[in-house]
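Presented as structure tokens, the chain that follows is alone, the form predicted on its own.
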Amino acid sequence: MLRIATPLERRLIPQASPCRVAIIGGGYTGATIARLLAIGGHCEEHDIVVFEPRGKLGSGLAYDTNDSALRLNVSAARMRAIPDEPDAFLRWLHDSGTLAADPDATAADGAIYARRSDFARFMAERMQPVIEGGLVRHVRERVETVVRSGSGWRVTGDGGTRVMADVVIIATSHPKPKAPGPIAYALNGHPRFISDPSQPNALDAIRDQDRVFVIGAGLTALDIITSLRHRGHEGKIVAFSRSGLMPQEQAAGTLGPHGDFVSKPCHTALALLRQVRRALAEAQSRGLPWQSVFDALRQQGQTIWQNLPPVEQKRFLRHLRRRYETHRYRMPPQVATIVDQGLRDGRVLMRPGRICRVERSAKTVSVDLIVKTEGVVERHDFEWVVVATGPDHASVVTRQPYLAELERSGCIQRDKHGLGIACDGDSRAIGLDGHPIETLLIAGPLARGTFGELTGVPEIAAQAEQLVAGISARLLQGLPRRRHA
């Protein structure tokens, strides 16, 4: 039986309200991409619309924490967020009181490593003006869909919010960590489990004596152990990859970066490593630290990256990812300090090897490890098991309902190298089919297989920079504006 739906049926169904730009994400990508939009003059009232269910734009996973202990892992000038402005949030520390506060940010040789929390608030007011001035629109809701519709884009939250969109930007973070495979089988369920630290209080129910076992010897790994040991928590605690390698400290002082990988360029992973090693030795005799060589090539990283075939990039994951991360992503010097003292006293131990059994009980978790190089068997009982084993990226697009709907549609491929989503040079979404699909744009960490380096504040702010000035040269001084679809 034909069914027609009365006017007031009809005034219920929301419309989708137009906009010239839909940012999926406002963590500290979509949110300089937002405010340099907002202020390049191309927008009016509500043109520029951020899909974030956080309260506030800006902070994303990285910054969103009230834990104090919890530090930037560069020092405030070298932190450039503002792409206009490079010593903008070292003056705003200064002028806000905010160091003051903060005693414990300035380290030996006078750099300062400033709370995250602080750096989150930072972002939040730089987003404020633009967005009581009508330009940026924050919607509070997860995306759950985004759908072509003629030449641009339905996108749909959770809360029922739906924009017509001429251009879309997938600016969404990391993955959540995953569990390796033996330890998610035996401990799915378990209530001393904690498969997602980065989540609200999620350390509050571990006491001052249990001991804990943490999967990842990485920066998050070291986040945890300085969250605990800030809490008054003395128990032991094993941290655990298969490597052993961890991420190394911040040299003090100002240092410049040594190194020119570009001129003469690799074309080899091992080529590549050889230059390196030579740019570490001629460091070494000019008494420079190997920081500033690791300065040169986070500096020179997308270029590098770029001149290497498919096969080489592959082939630098493969054999020289983790060495080279654990000397990019470097600790704060407050941080080795809590790290250093419990490796010395032997309630913090760090250890290489595979997981080869767990076994679970009410209140405790026993787990035997095959420690390199020894090849001997230590067994640990603890009473928390904590996930630290950094992004998931084979879930990037699983685990995100309107990212899978977008690949089977075509309108988007995972990256070659399994870290993101697969874009051109210039950030478009490489559909299926091979090409670039010109309003529909990928920002930020996602963006890592075409970049390579594209995880610092520093290059981030150049993406959003360039993204934003091909958007404005391309597409916003030509489209018509948008009616109600």
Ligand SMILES: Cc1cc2nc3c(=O)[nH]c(=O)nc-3n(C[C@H](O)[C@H](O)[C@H](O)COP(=O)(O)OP(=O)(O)OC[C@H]3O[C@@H](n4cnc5c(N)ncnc54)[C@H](O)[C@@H]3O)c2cc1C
Given for the second form:
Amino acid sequence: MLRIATPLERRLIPQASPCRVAIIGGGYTGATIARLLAIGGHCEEHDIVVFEPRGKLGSGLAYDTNDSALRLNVSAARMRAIPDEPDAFLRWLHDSGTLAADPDATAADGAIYARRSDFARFMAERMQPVIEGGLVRHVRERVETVVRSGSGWRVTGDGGTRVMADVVIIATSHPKPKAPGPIAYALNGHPRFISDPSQPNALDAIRDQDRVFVIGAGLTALDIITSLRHRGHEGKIVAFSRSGLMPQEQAAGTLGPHGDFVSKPCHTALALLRQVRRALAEAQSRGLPWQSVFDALRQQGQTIWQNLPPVEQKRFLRHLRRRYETHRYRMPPQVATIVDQGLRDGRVLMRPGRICRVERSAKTVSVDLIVKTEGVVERHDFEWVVVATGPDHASVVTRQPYLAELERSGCIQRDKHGLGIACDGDSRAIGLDGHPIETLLIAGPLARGTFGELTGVPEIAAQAEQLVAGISARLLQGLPRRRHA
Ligand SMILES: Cc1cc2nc3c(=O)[nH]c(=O)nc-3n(C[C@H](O)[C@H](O)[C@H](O)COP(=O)(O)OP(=O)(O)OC[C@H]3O[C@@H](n4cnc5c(N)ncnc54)[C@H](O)[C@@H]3O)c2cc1C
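Other form of same protein, the form predicted together with this ligand, not the form predicted on its own:
After this comes the whole thing, all chains and molecules, with the earlier chain placed first.
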């Protein structure tokens, strides 16, 4: 039925203002793309709109924290956050006085592991000139809908802002974590069940002697242990995962990557595993730490991934992913010290296995764990249960109404491995009909299914550069400018 808005309604419905590029999500990825577009010379005032509910651009889930215990996982020298200025962050740490105010940042080998909140400050400062100059407009709203409209896209935020954009870039990478089904079922609504520790002050109510059950043993779990210990927590912490594998430590000193995994491409996961083992043996014989091999794997990760056919990519994810990730995503020395101390004094326990019973009472949660290899059942009582399984990427489309709608309308589809959204090598979303959509782009970790290694800052920076070059050449130079209605 055709419904015609009354004159009053027409005045209440905000007009969509035109822009060249709408970026959804202003974390590190969205902010970096906005900045590169702004300084690239193809945009005018308000041409770039970034929808981001957080107060600052550039921080996102990873760096938007006021917890001073949380540090970057890699040294500042390796962050390479600003394309063409690889040492910009390191210089800023020195020049801004941030390093002088944070003596714990410097590890024994001299490498600097800055606070995550300081990286957020650095990014916000980098964004300031392009925002103040009017090239980038930060709309502090969550995008609710993205709808095709003529040759462009109508993007609507939850505060009622609407823009008509020539190009839309999707950069809402990390969804909330999801607790394993039985835990979520048993503890749903329990006041001491923390299902999203990334929320501000999520851990504040945990008292110093409380016993804490951490579900997960990856970097998020180590963040929680570090954060609790830093604020004086002394109670027992049990970190639980199916495999029991924990992130490894960074190696001391400056390392060069070791290993060539692309000159003779591997087309199966098994061949890749053999090649890695050879490189590890070789590194050992030359007195190099294993970390240098994983640094080479990371650097060559996109080519390695793209050389594997989809069935072998699947095999890699099923059999090798967890092991790769615990060696690739490593903990900074400050965290390693805290975790080692906890493991030594017995107040931190790592438990691999399966949960077989969860029982709740008003103030405690009792859990039975079938501990792997021994098969013994351990019973533990806790005051708190914290989900630390990290972002639940498999649910990214269903948890974002605007993405679910884009999927329903055939504009996007999930990638075949459930890592994010399908796109081509130019980052263009692949529609349901299998064709790339020129004006809808996928940026950052959501594009991992296509690119492979695309989680860390340097890899995202490289994709951002490539994506901006692509849309500048293909689209922005040729498109007629939209005019305000
Ligand atoms: C805890 C953590 C620590 C990390 N540490 C390091 C490190 O030390 N070094 C390193 O190289 N890499 C690190 N990484 C990896 C890397 O930096 C991140 O993957 C990167 O920050 C991704 O940024 P992003 O902008 O793509 O995603 P996100 O950080 O997830 O940002 C997405 C943004 O989108 C916004 N958003 C979500 N939905 C909507 C919507 N509907 N409308 C509008 N906005 C929306 C969110 O508010 C968020 O700010 C870390 C990652 C995590 C999770």
